[in-house]
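What follows is one chain in C-alpha cells, specifically the form predicted on its own.
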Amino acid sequence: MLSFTEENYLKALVQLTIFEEGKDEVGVNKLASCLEVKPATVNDMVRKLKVKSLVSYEKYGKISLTPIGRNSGMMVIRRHRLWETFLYEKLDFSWDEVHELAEELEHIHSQKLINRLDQFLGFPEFDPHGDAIPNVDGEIVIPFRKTLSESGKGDIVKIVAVKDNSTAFLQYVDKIGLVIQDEIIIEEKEEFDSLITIKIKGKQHVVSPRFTDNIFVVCAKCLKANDCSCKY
C-alpha cells in the first residue's frame, strides 16, 4: 500500500502531465513547485517511486509515470473528486470547503466503498468545480474548453469549471455571483492590461487576468454544457 505522501506525488504528476501540461514528463523543479517542497525532497521521493515501478526517472532527467503509476494517481483523483461531489451534493458543504476535506478522504483505500459511493451519486462525470472524474478503470475524458481570458469581445460563453480550487478564489467567484453553468457576456477587453468587463445575470463586473485565467468556459450556443463542439 502506498503512503499518503507517495499518493500525493502521483496525483501531482497526473495533474501536471495529463491535465495541465499535456506532456508525458515533467521536470523536478516543476513538481517541487507544485508540491511546495524542495527539489532535493522530490529527488528522494522519485527514487522511491522508481523502485516501486511507479515512475521512470534518471538523474538530472525528467519524470514520467509508468502505466501503474498513472493508474494509481488517477485512482487518488477519482476518490478525491467523488468525495468532493458527495460533500457538496449530499452534505451541503460549499464548493470552497470540500477540497481540503477531500484531501484527507482521498486516502481511504477501500475500492468497494468508492465504487458504492460512485453508484450512490449516480456515476457523476464532473465534480462541483467542473473537473472530470476518472471512471473505475482510471480512464478520463477531458472535454474541450477554453479559459475566459481566451474569449473575445462579444462572445457569450458558459462557465463549466474553475482551475483554481483555493478557498480565496472560490469565495471571490461566489462574491460576484457566478456558479457553474452560468452564462457570461464579454462586453469589453482591454489590450493594455487585459482587464475584461463581463456581464453575469444582468450585472457588470471588471475582472483581472488572475480571474479570467482560472475560469474555464465553452460557447453558450453548444447543446452540451461540457462539450463545446463548435470550438469557437
Given for the second form:
Protein chains: 2
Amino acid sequence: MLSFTEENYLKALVQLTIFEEGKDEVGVNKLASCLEVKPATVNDMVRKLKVKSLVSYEKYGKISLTPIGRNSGMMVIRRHRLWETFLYEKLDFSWDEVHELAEELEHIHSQKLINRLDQFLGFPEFDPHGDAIPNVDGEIVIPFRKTLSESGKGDIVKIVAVKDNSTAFLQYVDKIGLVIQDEIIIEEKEEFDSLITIKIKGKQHVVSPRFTDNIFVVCAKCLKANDCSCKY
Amino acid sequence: MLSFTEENYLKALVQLTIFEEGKDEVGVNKLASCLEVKPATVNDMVRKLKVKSLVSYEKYGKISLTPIGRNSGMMVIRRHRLWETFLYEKLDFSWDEVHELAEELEHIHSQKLINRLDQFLGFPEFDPHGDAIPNVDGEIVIPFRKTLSESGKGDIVKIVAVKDNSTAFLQYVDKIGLVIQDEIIIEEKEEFDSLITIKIKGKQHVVSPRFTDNIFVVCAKCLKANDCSCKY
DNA sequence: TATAAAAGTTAGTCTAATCTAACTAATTAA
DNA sequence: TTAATTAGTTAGATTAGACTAACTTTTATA
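Next up, can you give the form predicted in complex with the DNA of this protein, since the form predicted on its own came first?
Entire complex below, previous chain first.
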C-alpha cells in the first residue's frame, strides 16, 4: 500500500512526463518545485520509489516511471478526476472549488469504491475542467489540443479544457463568461507584449499569456488541434 | 487543523464516554486498547490534546473531553455516518462494507462538503447500522434502547441498531436474515450458558451473547427500551 | 492493612518525511 | 577550455506517532 506522499510523487511524475508531450523523464529539481519540497527531499524519496520498482533512476540521472509506477500514478489521477466530477455534478460545487477537495479524496484507496463511483456518475469521459478521466486499467486518451497562445489571428477555436486548476484562474475564466465548448475568435495578436484580443459570445476581451497559456483549444470547424487548414 | 491521528483519538473518546451511558471519562488503558496502540502512546498523545484544550487530564487521572474536543470528535462521527449512508444508499455497498471505507472518508475535512453531502442524502437521521447521525452543530439524540441480552423471556422487541460494525458480525446478522426494524420474539433464555432462543420472521434461532450483546432493541409495542410494562 | 495486580508513566529508540548547509557533478557560456 | 552557473547529493537535524522496557502509582483483595 502506497502512502499519501508516495502517491503524490507518482501523480506529479505522470503530470510531468506522460501529460507533458514529448517527455518521458524529469529532473530532481523540476519534481521538487512541482511538489513544493526541496530537491534533497525528492532525492531521498526517489531512492525509496526505486526500491519499490515504481521509478527508474540512477544517481545524477533523470527520473522516469516504470509501468507499475505509471499505473499507480494514473489511478491517483483517475480518482482525483472522478471525485471532481462527483462534487461538480452531484453536490453542486463550482469548478473552482473541486480541485482542492479532490486533492484529499484522491487518496481513498478502494478500487471498488472508485469503480462504483464511476458507474454512479455514468462513466464520464471528462472532468469539470475538460480533462480526460483514465479508465479502470489506467489508460487515457490524450486528446489533440493546443493552447490558445498557439492559435493564430483569425482562427475560430473551441475551448476543450483548462490547464491551470487554481481557484484564481478558474474564477477569472468564469468572470469573462467562458465555458467549456464555447467558441473563441482570435481577433488580434500583439507580438510586442503577447496580448491577444478575443471574442466570446459576441463580446471582446483583451487577455494576457497568463490566460492564453492555460486554455486548451481545438479548431471549431474540424475539431483538430494541428494540421487544420480550415479557412473562414 | 487536526491530524488524522488526533481525530481518531477524539472519535474514540466520544465513543467511550458520551456513547457509553453514564460515563464521562475514560482511562489510558481503555483508550489504548480501543485504538489498538500501547498505553505509553496514549499517554503522549493525551498530553498533546490537553495542550490544544481538547481534553481534560491530570497525571494518573482519567481523560475527558472538553466542549471543543467533544464537538471535534462528534464531527468525525458525523462525517463517518454520512459517508456510510452515501455508500449504502447511492453506491449500493452492503452494510458490512461501509464501515471500513468510512474510516478513511471521515478524515476529509471540508465542512461545506459534508453539509452538501447531508443535503444530497436528504438529511438522514440514521446510518445503515441504525446509529443516529450528529447534526451540523455536533448534537445527537441518543435514543432509548437496550441490548437484546437485557431483554427478558417472552419480550417482543424491534431491532433498532447494531453495536458492532465489523464485517464478520454484520455478515452473521445478514445470514440469519435480520434487518433493522425487524421484530424479534425472545422464546427462551438459558441462564446456564446465556444462550437465547429467538424467533425472527417465524424462524427460530439459538444465539450467543456475542450476538445478543451487539443488537440494540426497543419494545415492539411501545417503542421504549425501559419501563415497558406491555403484556403480550 | 499489607501486598499483589492493574493502571499509568518515563526514558530511550525507530521510521517516514521533511528540512538546512555544505558539498560534488554536469552543463553552459565567455 | 576554463570558469561560472545550475543541478544533484550527502550528512545531520527535526517532528509526529509509534514502540519497548523499566519504573511508579493506584486499586483491589486476601
